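Starting off, we have a lone chain in the form predicted on its own, written out as C-alpha cells.
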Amino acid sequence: MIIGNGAAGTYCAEQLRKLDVACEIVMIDDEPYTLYNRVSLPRYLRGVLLEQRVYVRDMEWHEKNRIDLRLETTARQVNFEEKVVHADPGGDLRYDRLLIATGGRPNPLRCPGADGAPYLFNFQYFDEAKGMVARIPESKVAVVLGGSFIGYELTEAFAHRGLETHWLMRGPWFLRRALDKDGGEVVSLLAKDAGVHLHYEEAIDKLERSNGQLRVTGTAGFSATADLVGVGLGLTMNIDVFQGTAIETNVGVRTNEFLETTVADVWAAGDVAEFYDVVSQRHHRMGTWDNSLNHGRHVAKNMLGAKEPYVEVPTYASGMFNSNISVMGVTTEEEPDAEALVEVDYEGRNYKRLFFLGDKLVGAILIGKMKGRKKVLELISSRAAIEDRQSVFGLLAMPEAVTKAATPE
C-alpha cells in the first residue's frame, strides 16, 4: 500500500509491479489527479506548456498495470501493529508492507485580509496552476512573496507574461541562508535584466479587496494594487496522522539509509522523508522531482525484500530567468559549520559557491554557466579529501576529460 501518487508514490509503484508482476498495489491519494509533474507547472504557467502535457500517467495506465489507484481518498489513521490504514472514503484497509509518499502543503499567507483573499494563490498544486493562469490575461500587476524557489518561479512565469511584477522577499537576498551577499547580487541583477522589481526586508502586512483587485500593504512601507498575489512560505509535511505514533518524525518522517522507518514494514519516500544520506552523512530532507523519483524506484526493492542503501547526492536545478542555477548537496542551510568559498562575475552574471566540512567538498551552488555541475557532484559523491580548496575553481575551468584525470584519488 502506498499513501500518496506524487513522483515518489507512483514511480515507486511502477517498479513494483516491474518488479512483481504478482503482487497486490493500493495507492491512495487526496487529490483528484493522476500523477502530475509539479516541475512543469512554472512552465503552464509562463503559458509555454500545455495542460495535457503536465500530466505523467493517466487512469488508463493504471488500470494496465493493475494499480489500484483511488482518488479523493484521505488516510485519516493508521494502526501500524495491525497493519491498517483507514480511510476516508474506503473504511479499513489492510496493508503488509506501506510507504508513505504524503509530500507536503503550502504555509499559508497569515495576515489581515488574507483568509479567503480571491487572486491569492500558493504554487504546489494543479488547481493553483489552473487558477492563476485563468486570472492572467486580465491582469496587469502582481506581486510575489517569497525569498526561496517557489517565490522565483511565480516571479519569473509573472514576468514572462508581461505582467508588472513586484517580487518582495522577508530577507536582504535570494536563499539567504544559501547565498552569500555576492550571489544574491547575482540573482538581483539577472530579475532587474527581466524586468521585475525587488523588494528586500519586505513581507505583506495586509490584504484589502479593492474593485476586483487587492491593495497589497507590506512592512516596510511597500505598497501596490495587484491583480495577482502569489505565495511562497516554504511547505509543511503531510506528518499529522503519524504523530504519536511508533514512526519518528521530526521536519519529516525519519528513515535510515535503507529509507525503512522506525516501524518494520514502513517505508518513506519523496518530499516527506527526512533519510540518512550517506555522502553528507547526516539526514536529509530534499523536495525536489528528481529525488522523489530516484526514491520511490529505490524504495521499492527494498520493500520487495533487498536492503540496498540510498546513495545519491540530492541535487536541484532550475533555469532562472535567462540563466540556470544548481545546488548540490549540503549547504549552510542544512549545515551552518560549513566553510564556503566563493568565486563571482557580476557582469557574466555567473556565480560559484563551494561548500567544505574539514577536508570534504560536500556541496555547491551555481548559476549561470553550469560547466563543472558534473565535476562537482563527482568530488562530493566520491568524498575524496581535498587539501587545497581553492584547486577545485580550476578543476571546475578545465575541460572534463582533463578533470577526469585530475580527479583525487
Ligand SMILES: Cc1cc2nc3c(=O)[nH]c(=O)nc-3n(C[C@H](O)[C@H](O)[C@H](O)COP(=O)(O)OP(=O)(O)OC[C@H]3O[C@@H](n4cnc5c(N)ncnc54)[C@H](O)[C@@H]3O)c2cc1C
Contents of the next structure:
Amino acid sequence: MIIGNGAAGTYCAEQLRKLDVACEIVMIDDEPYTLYNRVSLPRYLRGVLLEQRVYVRDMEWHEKNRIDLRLETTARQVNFEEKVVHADPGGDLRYDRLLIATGGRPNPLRCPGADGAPYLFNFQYFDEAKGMVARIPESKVAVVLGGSFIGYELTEAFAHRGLETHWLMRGPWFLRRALDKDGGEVVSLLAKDAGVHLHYEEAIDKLERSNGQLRVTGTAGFSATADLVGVGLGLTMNIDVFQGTAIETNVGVRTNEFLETTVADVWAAGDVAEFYDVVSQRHHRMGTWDNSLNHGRHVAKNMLGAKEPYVEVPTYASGMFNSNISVMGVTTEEEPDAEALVEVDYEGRNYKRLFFLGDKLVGAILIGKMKGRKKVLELISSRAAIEDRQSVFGLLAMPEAVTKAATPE
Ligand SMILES: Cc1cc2nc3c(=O)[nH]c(=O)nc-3n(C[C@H](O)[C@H](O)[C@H](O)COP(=O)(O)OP(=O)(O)OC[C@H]3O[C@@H](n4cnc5c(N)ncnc54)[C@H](O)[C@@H]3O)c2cc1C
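Got the form predicted on its own; could you also share the form predicted in complex with this ligand?
Shown next: the complete complex, the earlier chain at its head.
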C-alpha cells in the first residue's frame, strides 16, 4: 500500500509493477487527480503550458498496470501493529508493506483578513493554480509574499502575464540562508530586468476586502490594492496521522539510508522523508521532483526485499526569470557552519557559491551560466579531498569575475 500519489508514490508503484508482476498495489490519495507534475504548475500559471500537459499519468495507465488508485481518499489513522490503514472513504485496508509518500501542505498566511480571503492563494496544488489562472484575466496588480522558490515562481508567472507585480520578502534578500548578499543582488537585478517591484524586509500585516480587490498593508510601510495575492511560506509535512505512533517523526518521517522508518515493513519517500543521506552524512529532507522520483523508484526495490542505500547528491534546478538557478548538495541553509567561496559577475548576472566542510566540497549554488555543473556535482558526489578550493572555480571557468575570500557564514 502507498499513501500519496505524488512523484514518490506513483514512481514507486510503477517500479513495483516492473519488478513484480504479481504483487497487489493499492495507492490512496486525498486529491482528485492522477499524478500531475508540480514542477509544470509555474509554466501552466504563466500561460505557456496547457492544462492537459501538466498530467503525467492517467487512470488508464493505472488500470493497465493494475495499480488500484483510490482518489479523494484520506488515510485517517494507521495501526502499525495490526498493519491496517483506516481510509476515508474505504474503511480498514490491510497492508503487508507500506510506503508513506504524503509530501507537505503549504503554510497559510496568518494575518487579519487572511482567513477565507478571496484572490489569496498558496501554490502547491493544481486547484490553486487553476484558481489563479481563472483570476489573471481580471487582474492588473499582484502581490507576492515569500523569499524562496514558490515566492519566486509566483512572481515570475505574474510578471510574465503582464501584471504589475510586487514581490515582498521578510528577509534582506532571496534565499537568505543559502545565498549571500551578492547572490541576493544578482537575483534582484534579474527580477528588476523582468519589471518586478521588490520590497525587502516586508511582510503582509493585514488584508482588507475592497470592491472586489484586496487592500494589502505591509509590516514596513508597503501598501497596494491587489487583484491577486500569492504566498509561498514553506510547507508543513503531512505527518499528523503518524504522530503518537511508533514511527519516528521530526520535521518529516525519519528514515535510515534504506528509506526504512522505525517501524518494520514501513518506508517513507519524497518530500516527507527525512532520510539519512550518505553523501552529506546527515539526516536530510529534500523538496525536489527528482529526489521524490528517485526515492520512489529506489524504495520499490527495498520494499521487495533488497536492502540498498539511497545514494544521490540532492539537486534543484529551476528557471530564474530569464536565467537559471541550480542548487546542489548541502548549503548554509542546512549546514550553517559550511564555509563559502563566491564568484560574482553582476553585469553578466552570474553567481557561483561553493560550500565546503573541511576539505570536502559539499554543495554549490549557480545562478546564470550552468557550465561545469555536472563536474561540480561529480566532485560533491566523490567526497574527494580538495586542497586548493579556488581550483573548483576552474571547472566553472568564468571570465571577469570578482573573487571573494572564503567566509564562514
Ligand atoms: C509550484 C511548484 C513548483 C516546483 N518547482 C520545482 C522545480 O522546479 N524543481 C524541483 O525539483 N521541484 C519543484 N517543486 C517541488 C516538487 O514538485 C516536489 O518536491 C515533489 O512534487 C514532491 O513529491 P512527493 O511525491 O514527495 O509529494 P507530493 O507531490 O506532495 O504528494 C503527496 C500526496 O499525498 C497526499 N496526502 C497527504 N496526506 C495524505 C493522507 N493522509 N491521505 C491521503 N493522501 C494524502 C497529498 O495531498 C499529495 O497529493 C515544485 C513544487 C511546486 C508546488
